[in-house]
Structures are given as C-alpha cells and as structure tokens.
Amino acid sequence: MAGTLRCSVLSPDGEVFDGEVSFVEAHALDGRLGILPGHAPLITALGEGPLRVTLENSEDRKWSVSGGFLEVLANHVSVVAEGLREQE
C-alpha cells in the first residue's frame, strides 16, 4: 500500500521524533512488529530492542528503545518510550 502515515517517538526527556514515514518497525513483548500506511489500530507493549522509522525519502533513522508502548491510531503511530537511546 502506497502511502505515507504519522510518527511520533517520546522518550521521558520529550519529543525525539515527529514527521511523516513509510514503514514503522518496533520490537514488542512477543516479537517484531512492522507496520505501514493503513494498519489497523493497535496498541502494544515494547520490549528491549531496536526501533526503526523508514521516511518518505526511503532514508531510516533508529532507535534503541528499553520498555514502553506503541499505538496506532487513524494512521497515527506514536511510540511512548520508557528508554531511548538513537543509533547510527
């Protein structure tokens, strides 16, 4: 599905992230998860892993994230962060 959906990454020190993306992956308590424009709602617990944001331009921009949640919401990603540290 073509297409874009919103982003938004928070960690306990505010706002890391807030654009537009094509793919969003996180890895929650029983697994990987990938999700694109048009998922349908959903809320989660993450666990200890990476998180990675694919943006309009196919460039990605990663995360690793210990604890806290992920929801999707009328093509609306946003992931509440426990910790969050970016990667290269």
Contents of the next structure:
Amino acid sequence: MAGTLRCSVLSPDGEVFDGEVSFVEAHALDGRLGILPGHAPLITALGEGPLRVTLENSEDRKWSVSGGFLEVLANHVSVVAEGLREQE
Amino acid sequence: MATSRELKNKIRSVNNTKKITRTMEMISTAKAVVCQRRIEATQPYGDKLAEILRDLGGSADGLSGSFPLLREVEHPSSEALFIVTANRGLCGGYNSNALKMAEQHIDAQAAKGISVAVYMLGKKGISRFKYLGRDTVESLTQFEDRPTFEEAEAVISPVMESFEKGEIDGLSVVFTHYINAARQKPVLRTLLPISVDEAVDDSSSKGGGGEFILEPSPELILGRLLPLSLKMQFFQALVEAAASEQIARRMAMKNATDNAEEMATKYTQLYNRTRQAAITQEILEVIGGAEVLN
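What about the form predicted together with its partner chain, after the form predicted on its own?
Starting with the chain above, the whole complex follows.
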C-alpha cells in the first residue's frame, strides 16, 4: 500500500475533519465503499451509514452519515455530508 | 434658558441611554464575530458542492430536461419569495433596505402578471407588511442569530416540492448579502429555476467530468445534488443575513453612543455655564446690597 491520501469531511456547519489518512470507508447508496491511496476519480452519492477513516497511526475515526456525496480526485477524498454525527 | 435642575436631569438620562447603546454595541460586536466565523465555516461546503456540480457537468450534459428542479417555464405565472429580515429593530437601515428591495421586486413582478407568494422571515418584516396591507403566505420568526441547516431545510423543502409539482414557477430570496466586514447590501437571488448555465454547463474550468467514475449513475447523483445545493444556498443566505444584521446593529449602536456622548458634553457645558451665571448673579447682588448699606 503506497502512502496516504488526503481526506476532508465537510458538514453544512463547517469542516469536521481534514488530514492525511490511509483508508476511507463509506456507505454508498449501493453498498460499502473502500478507498485506498491512488483511487481513480470518483463521485458517488452516500446513503445512511457509518463513515470511517483510518489515520496514519492506524487509529480510526468514525461518523454516522446520512446522505451527501463523496468525491475522489487526485488522491483527495472529500466527503460532503448532509447529516453528520461523530461516533466514538 | 433651562434651569440647572432640568439640565442635570437631561445629562443623567442621556448618560443612561448611552450605557444601553454601548452595551448593545458590544453584544453585537461579539455576535458579529461568531456569525462571521460561521460564514467562513459554511464556505467550504458550498464551494465543494459547486465543485462537484461542475465536475459532474461533462457527464450530465443533455440530462437537464429530466429534472423537475431544472424545469423552466416560458411564461411564469407565480413565484415564491423569501424575505429575510430581523426579529429585532435598532439596526439602522438593515430591515428597511431589504424590505424596500423586496417591495420593488413584488411590484415589478405584479406588473408582469406574476403573482408572488411571500414567505416572510423576521418580525420586523411581518409587521411592516401587515401595516402596508400586503399579503404574506407564511410568517416565520424562528430564525435568530444562529440559523441551523436543519431549520433552513425544513422551511425551504415544502417550497421546493411545490416547485417540482408545478404549483409555482420560481423561487427567489431577498437577504442582506455579506460582502465583507465593512460592506453588506440587500440582494435578490433567484434560487429556482436553477439556471442550467450555472449548474451544469460550467464544466470548462476543470477538465469536465468525463474521467470520473459515477456511482451509481449521473442521473441519481445530480438528482440528489441539486436539492442539496439549493438548500445550502438558502442556508448560506440565512447565515449571511444574520451576520449582516449584527454588523448593522453594531454600526447603529455605535452611532447612537457617539451621539449620546456629544449630547452629554453639550449639556454639561450648558449646565456649567448656567451655574456660573447664577453664581455671578449672586455675587453681584451681594456686592450691590453691601454698597447700599455703605
């Protein structure tokens, strides 16, 4: 697995997370979706479900997301969530 | 000339007013900072949505016909108008400027035969329209200085639905646009119909969406993206209006405090002069009396 990718998580109230991560897992409309560094450009709609990012030190951060979008472009994942809540 | 007692009362009352206006100025200053921070916080979300919409542009060409939110009517007959005003006054021209613009727009539309359904936000606008005898469809007062996305969504969703059903042909919002900390001005922004140029055709700037994988389908993504970006625009309008309100109030209260200060100085001078005059008069009388005795 090569390097990291940048991930930013946005909610209408502001930026929730921005940083280098090694893995992003999201709940797309038609199932789970995992994104590793070097992913091809992608736009997808998100359903309701967990969003998990794995940081470089292999710690996890989780949110529960309802609706929104995920875009991958040039090793940069942007999650634009409609509803967002932090999970422990 | 006023007696020194009257002047003293006046000075006291002016000083009391000054205390209130200064406090309000400070409160508004603090609130304005919070509101400005919120504008900055919501910016990236709105920008990102616009960016995705742009990236999607290339792949979504020719789809625009199939979305009710992109529906454009050649001869619109009715539209909805949101007017964002404050619940409180004492903020200079903030409310009246926005209302003036809204009234002009309503009259202009009426002249074209378009009926405007007014959704009024804020007590000041509600009472103004009541006074003028203008109709409003709905009056909303729940928005204060911290509007939330959920609240904004709850208000705009039914209107979007009636647009999709074809009950109305357009949706605009009048609010006070926050340009920067020193400049705000009322603007009329058309939210619906979404102009296709803006939403879809603007793919030139960034390579277009041709190279994106679109999951599950461009139609589905666009179908979800359009309403979200619309709600976001409305939410941002509310956030900007809240910031503009606080800034307008701060300015108004600053002017009031300055004026009070000036008045207090003037009355204090006047008071001292009357006092001086009274003393001089008294001395003259004493001297006069003493001379008579000699």
